[in-house]
Amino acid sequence: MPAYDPTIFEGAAAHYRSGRPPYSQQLEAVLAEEVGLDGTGRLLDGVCGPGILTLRLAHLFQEAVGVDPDAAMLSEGRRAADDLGIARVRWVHALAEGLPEVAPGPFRLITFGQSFHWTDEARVAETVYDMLDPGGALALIVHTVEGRPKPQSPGPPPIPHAEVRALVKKYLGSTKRAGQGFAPARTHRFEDVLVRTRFGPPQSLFAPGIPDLVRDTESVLSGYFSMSSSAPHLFGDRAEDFAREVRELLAARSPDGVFWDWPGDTEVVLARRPR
């Protein structure tokens, strides 16, 4: 694994809360469900970035805790938990690599959103089976598009992203960005790494992802800025050029300025450590 470029989501934290999509309102339930979750026990929440699955989750347990290398990112959690009197969160800054030392176990459910591919797969997940407790589980949660049902738009035209992209590949090439250097391509998926460690096959639920869910054009340009691929230090003095084509091109696909945005249903790949 690469060593850690610490400018991979440069500027982007103060975007991100704003421009991610959320995830399925049913998520916490078939969590709950799933693996019994009943107030008790703890959360880690592994490269949590500003903390939206850690809040979302933190009232399930007794104690949360998120850990993210990126201190911007932390700092937009701690500013969120305090909006939102949430007092049970203690965060950490850390590389996932840094478990167990830097956030002792046991946990009742490790979690990683849309983040597991940022680390050392393989190794990180043999960790974090020592540090759950007997019947507490690993869950990845992603949006996923492919092969899920898409609901019809309640109005509003979809995000144009491939004529954003366009704009993207514009101003920072067509080789996709990320840090100093470029994002590998991807050719595994976490089952393929999971069934190889001691949590052995995993199994994937899905949560409905939101049907009518409608973002705005400062929603729309903050969630690419929030990516590492478009990250606003990428763009260097040109981010605020980037910026305006952004707005007015959905201008002219939207002149209300809203969208409908379908991001997928929300998919959890969740491993167990047995009883």
Ligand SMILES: C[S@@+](CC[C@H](N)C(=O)[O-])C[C@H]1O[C@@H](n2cnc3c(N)ncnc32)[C@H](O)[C@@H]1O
Given for the second form:
Amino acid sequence: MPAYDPTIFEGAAAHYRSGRPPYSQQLEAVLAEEVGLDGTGRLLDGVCGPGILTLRLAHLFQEAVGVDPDAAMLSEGRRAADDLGIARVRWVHALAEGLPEVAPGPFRLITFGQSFHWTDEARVAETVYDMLDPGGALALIVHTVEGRPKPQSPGPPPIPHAEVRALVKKYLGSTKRAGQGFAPARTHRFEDVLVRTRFGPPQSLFAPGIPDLVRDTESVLSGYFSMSSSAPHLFGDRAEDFAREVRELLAARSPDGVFWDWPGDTEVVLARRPR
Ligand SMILES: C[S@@+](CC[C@H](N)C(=O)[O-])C[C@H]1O[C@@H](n2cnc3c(N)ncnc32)[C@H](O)[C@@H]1O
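Would you mind generating the form predicted in complex with this ligand now that we have the form predicted on its own?
Zooming out: every chain and molecule, the one shown earlier first.
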């Protein structure tokens, strides 16, 4: 696991909430049912970014704690919590590898949304096992397209991802970037790591994705700027040129300026601590 590079999401935080497609609308219900959430206990969102999961799930607990090493992400989370009037959240500026000291347990649920891969997975899994209530669970949450049934577009054209990615390549080169270096190649699944920890083999659950998600041009562009592989800092003084080319491409593909997005179903890789 390479050392944490604080520039991986530099400039991305402001784009994250408007640029990332939401998880399934049934995610709360699935987690509440599976883990027996009833408004008591505590949530730890282990890599919270701008608090997407932290704020969606906070009402299911007495207290929620979000941990992230990126101060700009935490500011976005705080701002969204204020806007939504959610007070029961504590934000911690730290790496997941700083657990348990940075956010001592116990917790009923510990989540990692599109983020466990950024951590030292085996070490963090073993650490959080000891931070869970007996009967509590670790939930690794991602969008999954592969193998999932794809719905029909409600009308607008799909986001032309292949063409936008070609523009990213034109500006940043063909090797996927991340921070000051390149994105590490991924050769394993979360399951492969968890099975070798005290959690043992996890369960995989699917909550249906939003079939008719429609996004505008600025949201699509923000989605790209929200990713470590096309974060604003990577473009340097050419960020505006890239944005202009993406806007031109999107205008040509959808004169109405709206696109259908299918991020997939929401997959929950759930690992439990026995009672
Ligand atoms: C893709 S965002 C995840 C946001 C959010 N969890 C969600 O569901 O959308 C990834 C986040 O990982 C954070 N990150 C990267 N390495 C980390 C580490 N070792 N420990 C904790 N957070 C880390 C980054 O600061 C960034 O905010």
